[in-house]
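Here's a solo chain for you in C-alpha cells, the form predicted on its own.
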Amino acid sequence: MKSTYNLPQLIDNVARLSPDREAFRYLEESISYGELFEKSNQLAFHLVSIGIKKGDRIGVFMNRCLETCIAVYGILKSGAAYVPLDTSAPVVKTISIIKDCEITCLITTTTKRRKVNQLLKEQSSLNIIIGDTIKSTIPSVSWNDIFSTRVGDFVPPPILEQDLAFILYTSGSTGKPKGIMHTHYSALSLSKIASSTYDFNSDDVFGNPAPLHFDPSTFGYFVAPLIGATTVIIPDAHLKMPASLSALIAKEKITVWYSVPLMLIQLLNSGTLGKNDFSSLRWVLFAGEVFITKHLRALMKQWPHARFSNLYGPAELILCTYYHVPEPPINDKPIPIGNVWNNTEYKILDDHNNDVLPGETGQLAIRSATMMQGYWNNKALTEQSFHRVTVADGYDHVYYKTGDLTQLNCNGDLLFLGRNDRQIKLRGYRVELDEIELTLLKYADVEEVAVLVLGKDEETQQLAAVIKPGKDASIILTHLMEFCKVQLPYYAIPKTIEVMADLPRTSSGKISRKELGKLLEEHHL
C-alpha cells in the first residue's frame, strides 16, 4: 500500500488499485472506493469553489448514512476540518458549538431540515448549507447538484499530517463542552496501530454503530479504509432493537465489532443470539466504560469462536491501551485495560505529578502518536491537561493527563480504578464512587448501577445508588442492603437505593450521571 500522509489518501490509494471494492454499506445501499473517491472530490471541489480554506471548520449535521462518509472525506480533501454535531442534542448546545468553532458552513440532509431551520432562526454564524435546499436567504445546494458537478482532474490543496482534521466535542456531562482537536497524524496513527495490533485485512467487514460525534466512529471511517476493508454503518433504528441488531450483524457477516459494552450487554440479554449465525465474527472490541465481568463471561461463552479485546482511551487520545481477554473470566474481578500499544508510553502520577512506585495508585498520563493537538480555543485548559517532562533544554516530552486512576498489577497489566474526580471526601472518609458501583455490580440481579452524591454541603451530603435490574430479575432492596453491609465499609454504603427500568444516557450510550443527578434531586430520592 502506498504511504499515506493525510486521511484522504486512505480512500484514494484503494480507489486506484481496487475501485470496485466496497467501502461503506448502509441498509441496502453501498458505495465503492472508486465512487467515494469521485463523490468526495466533487464535494471538495465545491467547498473550495465557495471559498472554504485550509483550517476552516465545517459542521456535519446528519444521522448515519452514506452521505456521512462522503462529507467526512470531502471536507478533509478541501483542507478543512470536520466538526460532527449531535443531531439529538438541544439546539442551544449545537448553537454554542457552532459559535465556538466559528462554523459558517453546514453539511446536512433533507431529513434534518426542520432542525436546520431552528439553527438558522437562532441567528447563528451559518451562511452556507450543503446537502439540502432550504427556503432561506443564505445559499444552499443539494447533494444532487454536488454529484452532477464535473470536477475534471481536481487537485486538493496540500494537506500535511500535522494539519487539523476534526474536532470532537465532549458530551458536556461534567460542564461546558470541550473541542478536542485531532490531526491527520493522530488519526492515521490510530489506523496503523490498530490494524497491526488486530491483524485486520481487506476481507474484514467492520460494524460501525457509533455516531460521528463519538470517537469510536474513527474505527470505521479511518481504520477500515487503511486496509481496504468494508464498513457497515449501523442504522439508528437497529440500535434500539437488540434482536434486530443481532440479525443485522449475522446478515452482514460482520467480522470486526467495536462498541460500548452496553450495546453488547443488550445483545446478550435481548438479542436472541441463539437464532443467528455469528461464525464470521472474529474480533469483538469494546471500550468507553467498564464491561461488567459477569456479562463479558456470559457473552464469551455465547461466541466462543470470537476473540475479545478491552480497549481504553479518552477522546483526547482516541485509544491508547488494549487487553486481549484470553478466556472467559472465572471470577468477577474487573478486566484489565492491559498495556499501551505501539508508539505510546505512559506514566502513573501522584497528586504532585511525581511517578508513583510500582503497585501504587495514581493518575494515568499518556504520551502517544494518537494524542490530540489540544482543546479548541482554550489554551489554558490545554496546558492544564498536559504533563511536561523536560528531557533537555528547550525539549519536553508531553503527556496527556487522563484523570483516570490506574495501577500496575503483578502481571504488568494496567488496572482501571475509576475517575480521579469520582473520588470524594464524605464525613472525613475518602470514598471511591466507582468502587461502590463495582461492588453493587457483583450482586447477581444487578445489570447496571450509578452511584452519586446528593446534597451540596458536607452536612447534608449522602450517597445514592440507582440500579437497573437484569432481564426478568426482581431485586429485593432489603437483601441488597444486607449485601452492601457485608461488602462495603459503613461510610460507603448508599443511604438510598432506587430501581429504574433504564438509566438516562448520553448520545454515545453512556450513563448520563448529570441528568440522573437532576432526577434524583428533583424527586428527593
The other form holds:
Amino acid sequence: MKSTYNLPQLIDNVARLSPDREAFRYLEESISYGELFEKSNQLAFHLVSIGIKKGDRIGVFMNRCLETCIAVYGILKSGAAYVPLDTSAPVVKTISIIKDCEITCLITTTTKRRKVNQLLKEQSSLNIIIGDTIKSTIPSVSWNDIFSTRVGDFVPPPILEQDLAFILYTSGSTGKPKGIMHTHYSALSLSKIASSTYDFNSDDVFGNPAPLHFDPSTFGYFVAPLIGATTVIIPDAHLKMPASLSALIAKEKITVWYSVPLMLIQLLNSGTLGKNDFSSLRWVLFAGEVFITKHLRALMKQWPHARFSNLYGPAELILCTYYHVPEPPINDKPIPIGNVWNNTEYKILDDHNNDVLPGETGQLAIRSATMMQGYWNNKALTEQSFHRVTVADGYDHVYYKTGDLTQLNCNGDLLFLGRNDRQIKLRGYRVELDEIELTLLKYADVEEVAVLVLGKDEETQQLAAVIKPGKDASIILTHLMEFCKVQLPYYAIPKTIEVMADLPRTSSGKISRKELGKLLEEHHL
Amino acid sequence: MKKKILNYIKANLATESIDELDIYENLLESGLVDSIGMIQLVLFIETEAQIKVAPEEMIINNFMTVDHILKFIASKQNSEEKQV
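Form predicted on its own done, so how does the form predicted in complex with the partner chain look?
Starting with the chain above, the whole complex follows.
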C-alpha cells in the first residue's frame, strides 16, 4: 500500500481511484478530484517555472470561492507554503504579514482587484500576482492562463512530511503579527485523527464556512479529501444572511457542519429551522468559543437526529480535545471540552509549571501530532510557549502551553475555565471575567455578553459589561444590576452595564474584546 | 431613501474607504459590509423606512445590493398599506 505523508497526496490518491468524485463545491460550480489534480498541477508547474522554491511563502488573498482549493493544493505541490490573508483586514496589517514572511507571490481573484491595487501601492516584497491581470509594473497572470498551461512531464519537487505547509497569522496581543507554522505532518495528523474520531466516510458532505486564514478551514480542505468526501465552501454572502445559510445547508444536504457557535446561534434565531429539511445532517461540530448552554440545548432540540460535539484547540494545535454532547444539557452549566483525542496527551500546570493535583485548576499544556512547528521568525516566543519535559539528557517531550485554564472533573472530562489572562486581580481580589459573563447570561433575555476591565492603573480599574439583548427583548438595566448584586460578590459587580445591538467581532466571529475595550474607553472620555 | 442608505453605508459601514458607491454594488460578496455592519444596516432601514424586518427575511435576495434593499422596502411598505 502507498503511504501518504504529504498533503498533495490526499488529492492524488482519490484522483487516481475515482477521478470523477466531487472534491469541492461552491454554489453552482464544482471541481472533481481529477480536475483538482490537473489544475493544482498546472499552478504548481507555473510556480516552479517562475522560480518559486521549496519553503517559499505564497500569499492567498481571496474570498471564499472555488479557486481557494486550487491555490492551496497548487502551492503545496510546488513545495511552497501558503499564507492565507484576511481580505477584510486593513491594508497595513496585511502588508505587515507580507513583510514578516517575505511573500513575493500573491494568488488572488478578479473580485479582489480594488484591494490588490491598494496593497501594491505600499512598499513590500510582492513582485508577482497570480489570478488577475492588473495594470502594474509587476507581472501578473490570469487563472485562464494558468489553466491553459501544458505541464508535460512535470515532476513536482519531493515534499517531506516535516516540510512547512502553511502559516496562519493571528493578531497577537502585542500588535506584532504572530505566524503559526504548520507542517504537512501536523495537518495530515489532524486529518487522520479527526476522521477516526468522527468516523467520517466518503459519502459525507462537509460544510466549510471558515475562511482560509482561520484554522477550522483545515477540516474542509484536508480532512474531507483524506476520505474522498466533498466539501461545500459556504459563500461570504450566506454567512451574513442566516436565513439563506439555513436554506443552503438543507439544499446541499450537508452531513458534517463545523463552525463557531455564533453561526449556529444565528441559524437558530433565523426562524427558518422548522421550514428546511436538515435530515442529512449527522455531525454538528463547534469550536472557537464557548457555546452558551441554553442556545446549545435549543439547537439540539431542533436537530434531534444529529450528533453534537464540542471541539477545542488553539490554532497552534488546530484541535486537541473533543466532547460528544450526549443529550440536550438539562441545566445551564457550561459543557466540558472533554478529553484529548488520539496521538495527543496533556498536563495541567500550576504557575511554576508543575503538575497540579487531580481536580485542581491550572493551565492546559498539550503534546500532540497536530502541534505547530513554532512561530515564524520568532524563536523566543516559540520557546516561551513550550513546556519541555526532559526524559533523558538530550531528549525532551515538548508541550504547548495553551494559556487556557482547565480542571479535570469527576467524570474524567476537562472543563474549560477561560483564558489564563482573563483571570485578573482587582483591588486585591481575584476576579474571573468569564465567571461574571456566565452569571449575566443567566438573566433572561441576555443573549450575549462581554465583561472587561477598563483603565490602566490598578487604582482606577473598573469592570464594565456590555450586553446584547435577545431579539425583541427589552432589558431594564436597574433590574439587571440588582440581579448582579444578588449573584456576584460586590467586587465582581460591573461598574457599568451597556446595551449594544451587536458586539464587535473578529473576522472569525469571536467577540472582539479588544475592539470593545477601545469603544468603551472612547465613550467614557 | 436611496441617498440616505448609500450615505449611511459609506459613512458608517464600509470596511474600506471608497469614493463612489452605486446601488448595484454587491454588499455581501465584496466584503464591503461585514456581518455586524449588515445587522446595523437592517436596524437603520427599520427605523428609516418604518418597517419590521423578520429574521426569515434576512436573505441574500433582499439585501445583496442597495437596489435589492430598495425593492424590498417598497414591497414591505406596499403589503403593510394593504393590511391597513
